[in-house]
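The form predicted alone is given below as one chain in structure tokens.
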Amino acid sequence: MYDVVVIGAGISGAATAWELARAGVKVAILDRWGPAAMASGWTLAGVRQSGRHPAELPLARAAVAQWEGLAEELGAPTHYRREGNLRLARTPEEVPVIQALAEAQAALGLDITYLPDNAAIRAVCPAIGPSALAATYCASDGHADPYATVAAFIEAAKRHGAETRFGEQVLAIEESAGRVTAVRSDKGLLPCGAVVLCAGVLGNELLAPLGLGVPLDIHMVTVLRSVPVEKVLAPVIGVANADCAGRQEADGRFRATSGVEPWHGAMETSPRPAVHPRAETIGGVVSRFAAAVPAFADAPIESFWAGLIDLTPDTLPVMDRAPIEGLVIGMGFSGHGFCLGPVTGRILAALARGEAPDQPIEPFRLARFNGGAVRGEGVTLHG
């Protein structure tokens, strides 16, 4: 019997399993495929505070503080780089949007700079093209390698006794008399005292038989990855209306994304989950990101894919205990959960142990949706 079963081996589930295991909890982490098979592997993998909803900003700041020493803490590389985040205005209409963002974030205590013209932007990042008219710059933001980071959490959890069960599909969360009793998979029954559900867009399939659900609108984002090229870009790049973003990885590969678009509804599930983007979107990513970073136009493309985004009505995640005792939900990160991973793990592990989290979670309660839809402030795609 396990004390806790964690469902989902993305960064949220992996960090939760690590926190539980190092606290002496007997924990298993299950995933139908393996580490970072969906959202955590598809992401741009930005580690940012800038552009955050005010409710998320304290968590992002705490996470960024932990990322600096995370590789040492986990005993494995994350390829984290604190190289800044630039959010560009490309039209006269976008300039006041960017300026207002800088003012609002500064008022919340974030060290963020408004760059009023192209010369100021290129002084920070010479790789930016002439179409950028203004920008915000947060020097303490950065990026990491999603696969390496999730693997580091998993291996650290295993060293503390966590069991990994990959290639095992969860079929149901069993409950009796209002409390969790087991997880049923295609390999058998796993009795347990608690479950932490970090299954992303697939989570509602397990919640629905329990009479529960997180309101999600599933969209997708197209991602292009180049072969390794000369390193010219340090910051993560975003834009005012979030229709593209990108960065250059530690090995020189560009990773560039589209904005959010409707999901066509198809996903392959073997041997790993795969969502195929539309051809016109691929062209749009190339043209928009190359306008921002001209060097991208000459980079040979190695691979491309689409990632699914689990949008909640207010674009904030759910991190909460469910009405069923022993069930904890961590879902709906809306395309920007990667940065929060280390803090999300602490929050969900505390909830699973019946303890108070070390960060405020009132804005992330499931019950906020009981009164109907809540409108958000728009989606950002930088981790």
Ligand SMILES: Cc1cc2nc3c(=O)[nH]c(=O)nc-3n(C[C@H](O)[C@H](O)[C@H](O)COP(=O)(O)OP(=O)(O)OC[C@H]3O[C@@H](n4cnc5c(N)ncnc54)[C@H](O)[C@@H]3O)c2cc1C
Given for the second form:
Amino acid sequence: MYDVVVIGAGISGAATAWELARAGVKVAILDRWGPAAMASGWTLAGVRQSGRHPAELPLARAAVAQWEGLAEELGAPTHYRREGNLRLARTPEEVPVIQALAEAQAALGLDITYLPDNAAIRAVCPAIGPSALAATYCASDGHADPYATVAAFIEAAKRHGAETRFGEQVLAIEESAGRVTAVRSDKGLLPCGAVVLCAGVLGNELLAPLGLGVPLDIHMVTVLRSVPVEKVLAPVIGVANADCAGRQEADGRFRATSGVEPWHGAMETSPRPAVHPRAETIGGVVSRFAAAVPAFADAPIESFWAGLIDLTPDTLPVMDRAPIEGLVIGMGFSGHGFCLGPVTGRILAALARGEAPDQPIEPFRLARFNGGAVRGEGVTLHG
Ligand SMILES: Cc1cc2nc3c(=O)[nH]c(=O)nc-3n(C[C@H](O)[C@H](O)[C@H](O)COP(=O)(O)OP(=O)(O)OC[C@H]3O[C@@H](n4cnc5c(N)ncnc54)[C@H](O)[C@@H]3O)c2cc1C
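With the form predicted alone in hand, show me what the form predicted in complex with the named molecule looks like.
The next block holds the full complex; its first chain is the one shown before.
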């Protein structure tokens, strides 16, 4: 019998399991494939406060504060670098957009600077090409290594007694008389007092039989990764219309992404989940990111993939207790849940323990979506 079963070993589940384990909770974390098998491995892994929805900004700021000492707390590297974030305007039309973003975010208390021309941008980051006309710059943003970070959370959770069950697929969340009783996996039944559901884009497969759901619009983002090349780029690069982004990893590999595009609907599930990008989009990533950072054009590409993005209607996550006692949901991070990971873990662990989270979660309630707070019609609660 576990106190809590965490479903999903992406950054949200891994951080939650660590928080629970170090609080002395008997916890198991299950993943159908293994750590960082989906979004938390596919990600760009920017750790950014800039460009955040005002409701999410307090969480992002709290997360960034924790990222600084996270590797030490976890006892393993995250390769976190606080090297800033530049968001570029590349057309005259985008300049006022970027300027307004700088003003709005500064008004929310974020330390963000407006860089009004190419010279000012290149003074911060000489690797930027001549097409950038203006930018926002947030020096306290950064990036980290997603696999290393998730592994660090998992290993730290294990040291505190968490049980890891990887290669095990959860088939159902069992309930009786309106409360969670167990998790049923392809390996058997795991009785438990609470469940934290962090199964990303697949989470609704487990919520639907309970008459619950988080409204998700699944999109995809294409990612290209180069071999290690000379390090020229410190900040993470974004653009005003979000049609590309990128960074250079600690070992010199560029990781560049497309914008969000419709998912073609296919995902391989063996041996690991894989979504294949469209050829045209790969070309778009090359041309757009190389225009922003010319050194990228020469970098030999080592690998490419696509990742699925779980967009909620308001692009804010759900972090809440479900209307079934003992069930906590952490889903719908809408393409920006990596940065939030450490704070997500604190929030979901507190909810699973019946405590008040240390961050405001009103904007992340399930009840904000019609039908999300109540069970769907026709669903039988007791069999
Ligand atoms: C291309 C791309 C770029 C991104 N860039 C950024 C960025 O720069 N900054 C940022 O903050 N965020 C970014 N994000 C978003 C961020 O990566 C995600 O929001 C975050 O990783 C979500 O983590 P998670 O743990 O909630 O979900 P996931 O990492 O998707 O984890 C869900 C886990 O659940 C497991 N699972 C699913 N179903 C079952 C089941 N039935 N049984 C057992 N296990 C199951 C899966 O195997 C998976 O490991 C990006 C995402 C993508 C795809």
